[in-house]
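Coming up is one lone chain in structure tokens, specifically the form predicted on its own.
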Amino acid sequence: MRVNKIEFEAFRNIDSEVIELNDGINVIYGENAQGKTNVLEGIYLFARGKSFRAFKDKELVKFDKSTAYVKMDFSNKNDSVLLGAEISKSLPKKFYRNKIKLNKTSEIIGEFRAVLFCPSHLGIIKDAPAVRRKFLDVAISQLRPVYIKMMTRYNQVLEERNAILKMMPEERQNNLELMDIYSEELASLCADIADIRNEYIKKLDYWVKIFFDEMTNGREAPKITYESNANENDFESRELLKNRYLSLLKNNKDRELRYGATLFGIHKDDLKIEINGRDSRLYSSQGQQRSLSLAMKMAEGEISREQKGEYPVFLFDDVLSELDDSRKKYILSNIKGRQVIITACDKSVFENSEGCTFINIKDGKRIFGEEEITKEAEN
């Protein structure tokens, strides 16, 4: 998978710009607050359907404009695709595939796949379980778009069930039968989602072991397992898995009524990450945590390649500045054979790497320097 060209209009601080990208490593460099990350944000918009840093869509629109536009031409193993996004300050955003409007934002997910690695991901090991669940959900949804529908429905049912649990006793009594119906559907969704997560985590564990072994020369052994309300034996069949969750929801109703919330389900899941048998959240060093987070992102790319037959695009947002020399060297020596788009303030770290394309960004504009002028002359 390869991004050929991306066009911006009134996006963040980018007034109007067209950026062409090549195979291999594309280094987008410049000083802070010049718009480097905005380029990655525009690309990733088509992988996830929303920004990886903006809370509201209107933040993506240039302050003196009402609407922003992003177009991206990319190639997969089968053909070339043109994706478009129209982002308004006052209306829901719209997505297009080959100039045809998509009915829902969720329809864009799975069209283009990308692995994003930014400084906030370096805390994935020690952060709250919700961060690791988000990592799983984002990675899986690009491979199985139906997973998004499952999660959307799960969150709806969970919210409605919680609303009943929060009711006053006299109101709640009239809705207990409805809550049982919600429990049945919630258990069914739990079984489907937990099964998908469990299979993904097994693959993640396999690849993380390989990458971490390479980074540590085999001195340390990581292990990633699924922490959920289900037991290992429950994953032998969907029926066992569903019955496990249904039993928990039905048998703990009084406890949930006291708390006013659903206490069991996939919204409580976590990844158990160990190094040499010890909980990495508690006992690993900062260096170990960073190696693990890097290994998880590299593994995400390998799982995507296995299931879809080609690598996704890798987006590294100023992450090399947060890593030591050995981890920088590891990344640069292990990203061959795929398209990588990296932002950085200092391009010198890449100057000994083969096949790099350098793109200088200043005030939301591409500045043509020696590298770009040379490429233009060659063309």
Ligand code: ATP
Contents of the next structure:
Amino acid sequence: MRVNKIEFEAFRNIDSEVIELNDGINVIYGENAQGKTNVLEGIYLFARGKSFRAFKDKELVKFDKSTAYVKMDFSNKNDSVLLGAEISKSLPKKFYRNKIKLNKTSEIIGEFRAVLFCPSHLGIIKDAPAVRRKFLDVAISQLRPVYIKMMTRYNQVLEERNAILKMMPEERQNNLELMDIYSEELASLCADIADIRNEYIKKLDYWVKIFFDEMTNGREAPKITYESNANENDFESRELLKNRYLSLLKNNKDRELRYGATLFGIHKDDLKIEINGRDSRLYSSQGQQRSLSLAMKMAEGEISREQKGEYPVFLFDDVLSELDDSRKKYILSNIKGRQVIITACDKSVFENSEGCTFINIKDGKRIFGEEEITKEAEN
Ligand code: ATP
Ligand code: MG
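Form predicted on its own done, so how does the form predicted in complex with the ligand look?
Full complex below, order starting with the chain above.
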């Protein structure tokens, strides 16, 4: 996949700008607080249907404006697609595909695939389980739209079931039947979601081993496994898997009532990440964590390529400056054959890499310096 062009209007600090991108490495550079990450945020908006850093959509609209517009022209192996987003401070955001309005935000997900790597991802190994679940959810959603539906429904049912668990005893008495219905539906959704996650994690483990091995010259062996409420043999059939979750939900009601929350289900999942047999959440060094998180992102890209027949676009927000020279070199020599869009304050790291396009951003605008003007003139 390849982003050909992105246009912004009243988006963050970008008043009005068109940025064309090339194959290979595109380096968006400039000083701090100039709008580099804003450009990536705009691109990634089409991969996830929302910003990767704003709490509310309205934060994306330029301070003094009421509506932001982002248009992106990208190509996949079959055709070129024009995606559009209209983000208002007061209305829900709208997405367009080839100028036709989509009914739901979720319909945009999976259309344009991107792997985002930003400094906060470097902590994924030691962060809370929710962060690792989010990694899985974001990666899987881009490949399987049905997964988004399952997750949305799961969260709704979970909330309803928790509400009953929190009720006063008399009120709850009238809702016991409903509680059983929710348990049944949750167990069923757990079976479907756990099965998809399990399959994804096996692929992740396969690719992370390969990348990590290359990065560390095979000195250390990582292993990623799925940590869920189910046992390994439950994954042999959907029936076994569903029954496992159903019996946990049925047999632990007293405990759940004490906590006022559902204690079993895929909302408790985690990734177990080991290096040489030791839990990396507890024992890994800073360097190992960096290599692992990098390997996970590279793996995410490979799984996406395997399933969809072409690489997603890679968006690296400022991560290279956080990595040491050997990992930097590793990334730069291993991202051939795909489009990568990188933000950086210092472009000198890239000056020896082949086929880089440099884009200078200042105060929300693309600036054409001497060398860019020379290049444009040559073309
Ligand atoms: P760094 O190198 O520090 O990461 P950056 O170039 O990536 O910087 P961005 O995060 O892209 O910077 O942009 C930050 C700038 O955008 C800040 O100056 C901020 O005040 C401005 N900004 C953020 N949201 C809005 C908004 N809604 N309207 C106008 N300006 C905004
Ligand atoms: Mg930034």
